[in-house]
Amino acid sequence: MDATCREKMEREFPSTLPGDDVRQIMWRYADRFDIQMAVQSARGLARGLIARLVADGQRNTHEWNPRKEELLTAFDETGLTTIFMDPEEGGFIEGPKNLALGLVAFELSWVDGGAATCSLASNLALSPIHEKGTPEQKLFYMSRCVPPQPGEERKIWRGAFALTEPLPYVGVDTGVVSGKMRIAEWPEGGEPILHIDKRGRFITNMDFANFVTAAVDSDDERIKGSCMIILEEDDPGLFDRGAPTLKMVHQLSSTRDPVLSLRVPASRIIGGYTVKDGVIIPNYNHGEVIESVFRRTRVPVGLMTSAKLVSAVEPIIRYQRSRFRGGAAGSPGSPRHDLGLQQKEDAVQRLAEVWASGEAGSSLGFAALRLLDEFDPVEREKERLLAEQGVAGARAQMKLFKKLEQEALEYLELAAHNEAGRENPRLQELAGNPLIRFLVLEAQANVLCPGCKLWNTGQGATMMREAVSLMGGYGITEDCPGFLFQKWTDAQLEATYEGPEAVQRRQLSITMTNELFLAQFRQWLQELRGVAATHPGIGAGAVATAMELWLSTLEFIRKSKDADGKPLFHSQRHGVVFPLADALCWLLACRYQILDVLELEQKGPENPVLAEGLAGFVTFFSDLAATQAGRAAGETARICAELVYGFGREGEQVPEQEEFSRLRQQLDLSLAGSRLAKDRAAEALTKITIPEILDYPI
């Protein structure tokens, strides 16, 4: 971009809203026709139908009742339900599905997380089928679970994920479960048939679900292990589908605690099984089901509470104008009528901090699911080829894997190297092992998306209390515009959702510290180096020093042992390693937040209907993205400096930490304008134009 195309920039504001045409370009859509009609039908779903239940005071009970149950008609007839779907099933998307699901969840959450968890929980429990069931699984399940076409004479079936156990295990390490398996009778040449016990707790669905993926551990020396397994109402047994969930949230989802006793063939193992030695073996334990499903739902519930941070801004903006108008002191057309509470610096500049943390964590969400999109069939090849290979069993693979890992460092390397249409033959052959783009890929699906869940939940539910706030005594109303109450409140419950923070973090201690991950984390502080150099207000030299001054620190602590002669780095000790993973989590958001910018910048061109606001969009977002990089920066600095210095004793200083002290001045120095950039963001918002009235009752 020139010099005088970007001084014009610098000189406009945003005249309205972002709108479909920004963001599909920002979250990369915009050549996807089939989603952008799926957002359109989940957008018309949650402003109408969603927003009506919520403002009828439905989230007042927990019950499921008759008017909660137009939702699932309202998702089949809108096409919601078949999003999960391949076309073969009766779905409408062809190939990976994750950012479409993102999408979805995104545009029901802007107005009821619980109405999305509703939407999502059928999708969860068909996932494990879906990642890891036979053919045959998948296309009976899949296909049952899709709206019955216009002459067909058959009911849609529903889901449930049962993976939650009772207490005192609610909310553990899932490695702990407490249903059990066991060998009710088994024919001589003919099909075992399993009894199975499963209590469940805060079940999703269970009002009317028609089958359970339930995860159950062996009770029989018969059987090997854990596995999920495939449970049906109409099964032999007890399928009691138990008392209501006493939540104060997500009340637009049923939420039951089911008792389950039930016999069912061996043949509902997800994924199947052997038999060996009179032994039946399950192909999948639960736990390597639930670690390919998680990996891909977690991050639709991050994004749920973004979409909740995003939704704010219209109605805050909305109050802080109307504040004051109706009395003597303002007349239309003066700036306390006109303005309100947005002529106070304080009012405008919190809202800009909302604003900013909903943009992060909206982009590392987005970004997490296109990279999703990406792994899927990388993963199905690479299950193929280690099929043919004959490599099987998790030991097996990690020799495999270990061996490549040299080979996928390596071409790490050369594709940063590589100059654009320069041919490298030891790159081009590297490259086209699918094995090693395997790696590559996992390395950062393992990070960011426990990442996006950890950060986008927590700091999300933090942000939302400070948008509830801005609200005054309005924001913890019943009929508070934009229902930012009941979203506040929502948030708390998706922090925990597949998997608490501790979780989160647990898993991200692991990963962050993989090889394949870190240099591709070098090379992102290197590209947003480089980003600095052309665009030096919008934060990126700020982020790229403090990913350095993280990885300055995770070098640090991974040789360095506390005042006590205790190692610093473990896996176990999470006062170490857990905050070192929030930090990372800043980083990466302001990162795709970044990139998102930059993405619009250029492709928004392209767009004529952009024509005259791009410059306004792009301006803002490089300052929203500024603003957030700030505090990214801050914090990273604060947590980094605890775990340098934290440990040792005081007076006593070692030449590491001499280094630190060194890349932290760079650090402060890096934050020049970050707080401008708030100034001119905050600034903006009073020149917004909004309509007249909320999209959605109030």
Second form
Amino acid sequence: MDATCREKMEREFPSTLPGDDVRQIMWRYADRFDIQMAVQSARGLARGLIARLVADGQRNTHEWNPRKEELLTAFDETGLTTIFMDPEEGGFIEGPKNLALGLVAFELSWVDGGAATCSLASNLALSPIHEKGTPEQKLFYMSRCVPPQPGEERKIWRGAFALTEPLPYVGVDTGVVSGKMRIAEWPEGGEPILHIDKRGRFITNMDFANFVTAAVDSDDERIKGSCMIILEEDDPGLFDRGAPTLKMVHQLSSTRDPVLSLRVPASRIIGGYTVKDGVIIPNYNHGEVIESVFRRTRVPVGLMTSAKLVSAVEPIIRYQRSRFRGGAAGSPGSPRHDLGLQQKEDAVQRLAEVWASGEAGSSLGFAALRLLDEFDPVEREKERLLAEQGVAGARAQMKLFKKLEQEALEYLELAAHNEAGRENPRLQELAGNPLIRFLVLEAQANVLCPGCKLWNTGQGATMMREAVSLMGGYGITEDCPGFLFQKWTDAQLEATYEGPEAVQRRQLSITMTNELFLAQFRQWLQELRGVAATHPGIGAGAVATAMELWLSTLEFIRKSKDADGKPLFHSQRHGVVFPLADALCWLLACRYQILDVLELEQKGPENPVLAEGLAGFVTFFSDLAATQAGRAAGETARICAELVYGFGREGEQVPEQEEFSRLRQQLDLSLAGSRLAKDRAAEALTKITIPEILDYPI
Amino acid sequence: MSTGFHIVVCGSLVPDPLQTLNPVQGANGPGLKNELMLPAVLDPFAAHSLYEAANLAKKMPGSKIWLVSLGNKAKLQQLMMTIAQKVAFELVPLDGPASGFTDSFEVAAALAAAIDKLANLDRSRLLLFGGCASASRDAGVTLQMVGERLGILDQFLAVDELKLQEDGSLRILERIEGGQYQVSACAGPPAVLAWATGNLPEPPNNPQIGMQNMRVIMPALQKAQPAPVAAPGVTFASVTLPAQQRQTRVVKDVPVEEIAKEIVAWIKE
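Could you switch over to the form predicted together with its partner chain, since the one displayed so far is the form predicted alone?
Next comes the full complex, this chain leading.
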């Protein structure tokens, strides 16, 4: 028997679709039973009530109605409302909750993205208060948003987050708002009363929100700048919930265009204010609050689209296999009966691509959330230290961080070369500095978060179209199993809200060139080279080479000019920096996908339940990772080649392009095996056992 | 004097019935293909009995619930992430097979031994609950044997309703043939109640209950004693799923009366 034949015989396939045991290891919550329970609660709700609402056609109306209202009670009863809260506020999860919230969003979007948005929107309204609110504001609003306990007589409060405004003019711009605040009265020695005018557009939860956290700008010389402020439904003035937004997607979330004109005490300014020379100065402008909020909330949105891709796999397999059953041709036991469309290579290979893309997005999203869980306490410690040192304001903070950047780079260098067990006093000194830790993690978060939002939703929407097409005409019917058509269109909204794709690309084009990020990126490249040596079939070599090509392209465009003598690298030259940001996202998603497979391989043997199926899962997920790596490397090569050659004049070549050509050729060679991996992944899809029926209605 | 019941619920996991269940012959006898990899749920009849226990405990302050489960402890842990959020109980895990190919006699012995060892269990207040049969093997005898081993002689099978009477006695409805109920009166515990479906919906998940339960459940799972129940001396000659039968005839333009006649004739066959 030759080696190829032996390999073929010994190769294992995944026995079933991956279950909780597999996912808990890959996404790192095997030791968190609080999170596991939240996942089960969300899953039960999604595949029960939420699926029934979709199946009953509740997505066919823009109006919020009693059936949809059942969602809110269900969120309360199953504990999903309180996941955002700390135990002292009535929650049940200690510490940072980014991963938990992301997993809940993933489970809910497995069935319906609108229901997930409905669940997340109250948290979004509370987030400004949670992140920047005064202790009094936190206590007041967080405790009111906890469902009443048995025997407690009170109404639960729900919130809405109002940033977006009607067009023309602002729409959504995190830097500019047309909502206004001015001083209505300021009693001698008393609390100023503000008059707030805010028109909202596309505001989620507006049908039932008891309070709104709104972004407004000063319309009074006695107020400096902008802020976010809390408006309550019973405040004097106009609290008009407005007309329903006529959106075609996410119909299980309430969305209206409110008109708010209210008088509120200045103490509602989120984070408080100070008075200097008769001027009210909010402690945080609206941009600072929003930056802190969106950094966290954008990642679950990215995961919502990835969940759709992974959820599409089972209904598509079932459709493919049963495609010809019941007809005259193909009796039970025949390939036509048992495999149906899965006899055809194209059908299963395209499905493998959909799954690989969903895996990559999930890996990136959950990695970003774990990073945020690590980052949250570090960020709070940073704020405490800066306050202690009297460093106030963005400019002073930037000055301090500029000084610390070199030390942070030194820390990264020492940490990368520190052999296990060797004590390095300088490394320990640097590692013990919370501000350095903050800078290192922030550099990662500032890339991973917009990267996840951009790639997962944008590329996810494209792949979701592919998933719909794999169901043929069935895919575009209302009763398509898995609600694939609805998921496809929902993905388009997910690519848009909380900052559309251009906003994410804009942020990435700035943060991806942070030297602290690039230093870590180079280390990841080396790490993947190591993985490629030990795991040649996982695609790490292709990703590492593509990362090298990406770095080389960045270097090239930073010092090159186009044929007209204009510098290539400029943050406003979107035709250059935006595609480079896109290419980076492909690579990041692949890196985390590979790391998740390695985690499964390493930790899987510790779980006795996985013993019999682990090899099959590791092999399959490695093949999916290699499939995705080949695709990502190809995409990176295409983008980088266009950037390096596309701005030159025809027939002319500069010496730096030769180095690029050499790397490009290496990248082409590194694709070896990626298509074979797709062949294997596709074959596995013909053998994997799926449940008899989908576990939610159609 | 202490009040309330001591309710011991016997119940374990079965593969999620929506999954594809293929019997296979393994080295240690028959089993299901990919059995460990399949998602599991609490055995449905046992689950009903657990919800009934919780309902009863709520009505009788001072009551306590134990859930005695024989199954793979890693699978039990996964199961607890859902079940432990629904009802407050103390888990007594026994680490062993929950397959449909174990022998009821041995399972009953293991369960009874575990119950016998429960600290603080007041036998005079004991209600032994469980499913009237298991979804993985419809033998329908395990709970009676556990009761016998514990010396409980008042046994009620296929119970759908338990009502507490004002005098402290129990009024019990048991399913009998023909869609009828047998109504029994029982003076009080100890008693065995093997539940059918009961009348209660599945309680919603409550993570606060879950967190309280899990603080006790996790250590209990870590200390779970092995319970190597098997079926020594039993040989399974063959195992198959019930065959699906489909007898379809495509006909056109047949009057309704004719169709009705044909159905009646088929039923009479």
